[in-house]
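The chain that follows stands alone, in the form predicted on its own, written as structure tokens.
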Amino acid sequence: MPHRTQRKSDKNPAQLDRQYIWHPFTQMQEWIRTDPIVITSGKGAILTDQWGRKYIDANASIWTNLHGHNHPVINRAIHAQLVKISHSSALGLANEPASYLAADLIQMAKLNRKRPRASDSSKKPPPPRQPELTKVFFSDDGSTAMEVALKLHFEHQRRTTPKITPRYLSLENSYHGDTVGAMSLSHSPLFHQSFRKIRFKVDRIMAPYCYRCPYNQAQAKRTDARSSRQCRWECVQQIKERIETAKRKKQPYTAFVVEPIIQGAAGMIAHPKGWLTKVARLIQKYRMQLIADEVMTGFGRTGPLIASHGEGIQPDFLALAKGMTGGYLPMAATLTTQAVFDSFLGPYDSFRTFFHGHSFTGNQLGSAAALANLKLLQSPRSTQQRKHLEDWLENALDRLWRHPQVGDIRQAGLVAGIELVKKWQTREPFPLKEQAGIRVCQALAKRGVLTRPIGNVIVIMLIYTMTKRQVDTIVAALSESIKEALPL
């Protein structure tokens, strides 16, 4: 019988949890009515419930964990500094592995820029430029990385041309964190429209969302919708024409919000190859700030460890959450440039200071579970077994194309969003009240695996450490769920 923690209560915790806790992003309404899954323990890809059931983390319980669970090195990373002091403040006071981790982020963070061959320079156009990160602003979450972001481009901004306005441009259904700030750059009906009247301002653009874009002349086919993008790069264009129209307005944009490669709350909408390069070669030329919002991107999600490298760029605000402690604790870190710094710096009294902070601030625990992390994410090992698991996923997904059901499968590295449709002729999405994702997800579980729809999209989000093994079983359940739950 598992082991279970001697309690007062005679009640099981799943009734202890319908009675007193608030779930997020969770209708509950409908929770309070079945009992959840609790979870126990966790060793690998593998969790366990209060029962003995064993389930697969194929949401790598929020995006979060990386490594596995109870990862020998983070535990023993952990246990080790545990026994020095737990926390301190960073408030007139600093401490080892904060500074440690600062340093090997930074050079985590250094684009390996390529020098073009001879015979490629005059074919290509030289790629956007490369600003250098250099310095750490640690906090406690995504939310919280970007809304520091979010901020130093403000004041930063004010301070160095104070006749312009700061302003912010990002994608349609984009989701950058449910902080006042973070919310306010984000385009989510969804999540973000009960709060319309607290937000500022920040315009949108059309997003690269190939399968539903309506300048894509590809056929409905079941194939990879970037691999079948039949366009002009309207979305590219469109995002030109409005920043050049606010500069004849006198009123430019000054920065840039997106989220690399993948937008995760979207819908795991995975951008073609090329186009972010392209908008950060307008971002150069009208002289604004590219701020890279990788809560879940970074740390190899989508291949390389900063998923702006995989095309070349480097942001001038760098936002990591999610897996900088490889799932272990909560801790986040805004990188930034030394220009933005400078801009900060001050005699006492200029109140040049960048007036923000959390009480946890470089935590130890975390800090130390995160440089334990990096260790493990740049070992040769890691590495190819993430290459090994991407090409796994890949192969796997194939079979999913002879459901019906299935409208497109997008994966970029680790990440995979399988958009369900009514016919994936028509392309018609299910009303979102029939629940379609959430039937499909409760059928996995009954088949032991664990994942969290948006909408009508079903995530797989792989942890580094998974078998080809449980990589197939999940692919399979889902098939298997999907015949369950949307039967035609």
Ligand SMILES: Cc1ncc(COP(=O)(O)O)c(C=O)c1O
The other form holds:
Amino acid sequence: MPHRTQRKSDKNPAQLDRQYIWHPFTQMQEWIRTDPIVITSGKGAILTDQWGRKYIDANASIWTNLHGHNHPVINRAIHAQLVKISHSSALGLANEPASYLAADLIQMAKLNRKRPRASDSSKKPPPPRQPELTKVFFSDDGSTAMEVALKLHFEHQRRTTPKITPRYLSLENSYHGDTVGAMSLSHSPLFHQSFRKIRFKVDRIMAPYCYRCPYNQAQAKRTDARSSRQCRWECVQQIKERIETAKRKKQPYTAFVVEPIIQGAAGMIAHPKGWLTKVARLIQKYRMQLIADEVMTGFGRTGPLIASHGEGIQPDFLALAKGMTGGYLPMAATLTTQAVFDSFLGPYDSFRTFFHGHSFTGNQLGSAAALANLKLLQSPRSTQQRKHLEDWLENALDRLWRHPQVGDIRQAGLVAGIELVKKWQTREPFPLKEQAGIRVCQALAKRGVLTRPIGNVIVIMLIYTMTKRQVDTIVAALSESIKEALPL
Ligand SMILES: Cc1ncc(COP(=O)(O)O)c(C=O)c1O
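Just the form predicted on its own so far, so send over the form predicted in complex with the ligand.
Full assembly next; the chain just shown is listed first.
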């Protein structure tokens, strides 16, 4: 008689995985035919599988890891918290690490405001409004951080201007998560199309995707056909017109939702410098609120700790997740202003409470990891290393232009997207069914480099402790993999 319960040693983890686990964003019909890489340990930027094979983690474990795996400082912080308590509820109770973390996040998210000097006679328009972020609402991941932002905006708007129905405007191809609210704010045709009937309506507007800009097709070249000097910012004009039309129809937009500086899951669409500032001016002019989804871009991915600050912009809502705990534990936060907070205040029976929360809100282990992460992140050593990494990546990526299948290379800080095309001269995309991106990533894995594509775009996301050698290895392996997987 076989035992009813399977003993651990009876099957290897790959078999058990194929038998029981349903993986995210994965065609399981293909998955169950493959032999998955089973990760058993990690150190720094290196992941090790059950057979002892080593891989460079070139997408920072789906954009979460900052300082490397198994980092002694974060390990110690988690362990020190673990022996005190792992979790107690934030409903009706406060806790130490979450309180310290909230204070640190507010400090980190302070915008260094540059006041114009009295003697400054330049005709530059004043910087857009820069609200101060004073409150933190904790949640579990990027999607929930965005749900919180959208619900807070909705309620705040309803309470402060009851005659106007809150309406959101967001960018084409944007991705803000997979819960229904976050999906509604998103416009990813591939991911969310089949759920369109359960999403609420959010209007979509042109994104500054320069490589495929319809106003930028004059001469297909390797880089943008027109330099930004020649660009007439038609994309910003479209946003302006859309906002004005909605206002004329007396259905104004009240919030603009954006992944600042670079749109991640859209295919690493790096925005041209100045775009965010121009859009922030419009938002200010039309009295809308800015919801910044910095789930991917936060914590130094694009250079500054908060990507929006790179253009001197402070949003009304700032959603943070992924890198918040250094990529150790699921935890997220939505930061907002005193004005938003105040609109929820009132006597108990006014029921102005924000009726929203999650079981693990303000979790102690996550908070302890996040505190250690922030300390590492703000150390001069990490700041310096990130600057080096940005340069090393830029130099290494330059070598990829020689491939005819490389249409565009987009880098923002320590993040890059390499868009593969049939031929750079025509910019013709590979049909998705050809799985060009997947094939290249499979070839990369054979060379000991792990990442995941977004359609035809290969993502590189550096871990902040990587060495120059590791950066060069990633890019050299990518170069070989393009040649192998996409023969001419
Ligand atoms: C910009 C952005 N927002 C939101 C999310 C959703 O985050 P999560 O997967 O943690 O729910 C993601 C995930 O990739 C993201 O890139």
